[in-house]
Amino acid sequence: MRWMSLTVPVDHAISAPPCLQVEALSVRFGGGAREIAAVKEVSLRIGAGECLGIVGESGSGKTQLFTAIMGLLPQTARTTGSVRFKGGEMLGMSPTDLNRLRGREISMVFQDPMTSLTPHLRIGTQLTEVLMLHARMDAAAARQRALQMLERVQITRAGQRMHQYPHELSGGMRQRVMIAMACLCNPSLLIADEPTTALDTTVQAQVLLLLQSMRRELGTAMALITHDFALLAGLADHVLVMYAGRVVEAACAADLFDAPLHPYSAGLLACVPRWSQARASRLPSIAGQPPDPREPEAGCAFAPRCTRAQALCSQQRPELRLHSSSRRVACHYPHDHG
């Protein structure tokens, strides 16, 4: 199956520096016997104006490595390795530093609104606060721009909206909701976390060219971590594909999407729906389940459940080599598309 692409190129993201760039990140939690590991040794780089996409199945590690790197682990993590925003280390940063970036530097969309906003808050109140600490806008400037950016993301009688509290909307509304709190400030790195999970197909369109005129007028790099492989295809120039806590694939958006090398990779894009796909026919599913993350690492991770698992993969766990000029996979016997 081809997919369709619908990112927006940018011309200067290729040779400005990243805008974020990680080198073997780790992240546990516990000691001895109930150490689990979480995120393995992950690198990554995001320049301005790219958006990379991150996918794997609910456990593989995604949420972790990115709330690492905002410094929003608990203190029971151990986090090791490299995080560097704009060239400045991250890991270690005091929490005053951190703050000065979150919110205006670095925003996140997170998974859960619900959680997300502060629930004896309204709206307003937590949209304006937004723009009167990191932008210094006064009160009524703060509320016309908290309205436009409702008013962008389809919530309708944005004004009315803005005088509720989290629990009198939708689950679909509060998600839009952090969507524009998230891009309030117009931060140079933007994090989603299943932006789009509790949204109809018509607010996705609208959410996706929001995201899509951030990168192209403002040169915002994205991190997006998704199931949704549509949207993948529509937004991210390149995608990691994660495991277990590691990077089992890295590639162009558009190579991954058309010729798949990791097996783990091959098998989630056979679980996507497709409209020849009759209505009640059953849909593909990886079997097994993910490994125990507290269980001492033997081979690659996924040699259970792999069909093309061999005696080399439960003995060796492979590394993430290069395979291409741009694309690695960490497989002994990866796909061979020819």
Partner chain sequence: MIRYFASRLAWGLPTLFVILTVTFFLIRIAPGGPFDEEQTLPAQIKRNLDAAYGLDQPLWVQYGRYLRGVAHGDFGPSFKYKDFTVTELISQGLPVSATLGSLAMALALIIGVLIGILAALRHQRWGDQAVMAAAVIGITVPSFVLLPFLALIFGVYLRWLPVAGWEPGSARHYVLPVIALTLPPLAFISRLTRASMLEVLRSPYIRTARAKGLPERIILWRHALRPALVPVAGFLAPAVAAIMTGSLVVESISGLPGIGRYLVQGALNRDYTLVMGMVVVYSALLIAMGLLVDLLYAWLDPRIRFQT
Contents of the next structure:
Amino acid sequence: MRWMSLTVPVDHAISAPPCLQVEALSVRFGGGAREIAAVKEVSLRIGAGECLGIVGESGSGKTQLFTAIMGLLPQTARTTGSVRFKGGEMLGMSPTDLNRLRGREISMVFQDPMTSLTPHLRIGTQLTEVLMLHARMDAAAARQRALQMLERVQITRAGQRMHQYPHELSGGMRQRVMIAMACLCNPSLLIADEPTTALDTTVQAQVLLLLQSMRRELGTAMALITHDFALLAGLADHVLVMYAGRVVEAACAADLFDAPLHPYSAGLLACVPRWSQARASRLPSIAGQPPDPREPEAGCAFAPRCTRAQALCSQQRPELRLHSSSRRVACHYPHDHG
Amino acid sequence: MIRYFASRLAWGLPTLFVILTVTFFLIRIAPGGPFDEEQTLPAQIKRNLDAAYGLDQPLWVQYGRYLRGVAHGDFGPSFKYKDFTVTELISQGLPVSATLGSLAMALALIIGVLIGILAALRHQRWGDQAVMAAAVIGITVPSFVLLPFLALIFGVYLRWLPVAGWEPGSARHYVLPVIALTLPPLAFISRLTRASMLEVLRSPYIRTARAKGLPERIILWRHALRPALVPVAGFLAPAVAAIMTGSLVVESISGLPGIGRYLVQGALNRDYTLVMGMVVVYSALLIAMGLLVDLLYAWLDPRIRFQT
Amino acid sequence: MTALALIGALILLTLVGPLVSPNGFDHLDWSHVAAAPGFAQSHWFGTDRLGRDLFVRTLQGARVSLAVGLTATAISVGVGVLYGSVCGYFGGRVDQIMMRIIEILSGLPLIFFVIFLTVIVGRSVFLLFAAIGAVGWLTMARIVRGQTLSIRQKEFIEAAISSGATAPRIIFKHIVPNVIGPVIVYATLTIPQVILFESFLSFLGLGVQEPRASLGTLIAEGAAEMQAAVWMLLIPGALLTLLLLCLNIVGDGLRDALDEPDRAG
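Can you give me the structure for the form predicted in complex with the partner chain, which would complement the form predicted on its own we have just seen?
After this comes the whole thing, all chains and molecules, with the earlier chain placed first.
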């Protein structure tokens, strides 16, 4: 898509202090024989103002990972590990303390704007309630600020929109409202979970540009969750590739796009359509299905679908280990770009 | 909103008219007159009686007169309560029935919704399961089994409340009938509320509200309650019908002098005009309640307002 | 499962019970008037004010209730399936008019209408069947119509039409067999409603007439005598509640079982 034409941003992660630091986070549902591990020992780090892309097929655990970080998982889920936001541990935090962070310091934009807004409340109410709660604004001030923010996300006739209900707005418009809502309190971290998946292609580009400009302007760190590598180009500083609940490759965006190490990353990148490809040729795809999360792990989870797999792969699970200066990969036989 | 209301109203009035017409002609077509059972009546007296009640005139004249009467709130004389007109009997009974019915409806709604919400919040803990098991039984036990049973416990054994009967202005006589009338719809509403609340709490917009850092209190009352009440509003019309139906037996058992008791007495006595008047009044009430319910629906879900 | 077994046991009891007992349902035993239940004499559930045996009368009443429930449900299934499949199959103008009729009918307070009918026609069990059947078929017709509409889109209906099958043939051979599932579920849920309705009318004295008994009339008699003879109220009341409870549980269970594949898919 567009990523070939955009310049790749410079890596400034090393200098920035960490905004979010996650250590060995695991999420499990159910118990006993029917236990499902949705996220397995994921560690990640997002510096202030930095953008981290998380890529994986649906079911790879990327949404569960961030739902867990936000403390939004149902009570049946068990989360272990550590989530530090600006140094403070978030796991096991009291609901009151958690609510002081959510919507103010960390906010989230969800995948489906059609169902993510409360249907019976006016747009204005849903925006101002955040400000009145977190910024202790009175109704008039909150309204003023909400209006500004709606205009900021390029919503036309913002004053009128404030009085409308979600169903009166188009999908792209609603996603803009969601973004405006997330940015109301100038959060330090914005989590965007497949923010463009439910939208038309033309609207997708607009929403991405909007996210990018909001981030630049507010200096917000961002986690951009997607199944589409193409979206990350030009946006993400670092990228995590997830498969079956685990991180299989972590690298800075430029390195990953140029030379993916893990066969799965390479496969995903190959799925991205390019202009250079002959029009008639079929889009490549990765054959097979992700593993059943109820099955016990034996060896590499990707092995059954991997073209490079050898005997070792189905016996021993590859650890995520340092490959070169700033890259990590979990593969016995990574691509060699040397 | 006004258009929506008008379109609903446009449905109710013809229905009422159809009911009026059908009831009127069914009665006239039916074999036998109201005085047939008084067999000893000489032919001349019977003719005089028919003339006095206008039964000797052509059908369409009677129909026209009846319609005109109903439009003025006059349902004609009762055939069995000879000193009263049907309108008098209705205006006597209606306040009692209305008190009974609206109390039952209000209690069923308020308590039912509250129990449903509490059960949903305690989902899969013992409180939830106990309440829902009780609700299944509550839905099943018919009011005509429940009321005598309650009267037995609280009236006969404990002597806290009167077994039956009525005195003007006495609240104590209403207690047991209201409870018997309230419980079945209450149980149903609580089950309905619980189920829809559980579903709403799992919905994406509630997740958004949580992600916004809103406290549970605001999430529940501002974001979750109204959508969760939509199915309950859908049940209101059947609930009104159920309470009206239930009031027939409850009034008959407890001796509360409401219109339900008159209807049953009228039916047992084959008192044509009385039953006819009652059917019309009940139908009008039901249709009016249906309209109210539609309005409530529109308030709960803004999407409905824009359809016609 | 327990509920289903209980229903089976109850049906069996209503069939066999009266045969086992030495008493007839309308036999007056003047030596035991309003006797309490017990196994000392042959009146296991006691007797009423006229000395009639309550064990036999209660089971007889339950049998009547069940019979009314099944028959009226069968009527409403028959009418509803036919009406609904015709609506859904022909669609268009026919469907519109037929659905309008249903809408108007369901706006009517049918219970009051039935009471009204008892005034005109007089009280008879036949009327009871007809009236109750009339109440039940409306919802059934709606459900069947919806199902038919979706089935009508399927290829095998197209195939039947193009091979020259007539409308009645298509409706009975192809559509009706395919809506059986939801119909059965809704029918099981209709039976307790019908039984409740019947006992309700009988309770008011507008249904089953003396000397026959139904659970409704027995409860009415029991309510009148409850201060002197509690068992006259409790036994038929408990039996009716148990019956309704089991039927409702079975109906709910069936519905959930039928819904399950939808949810999974």
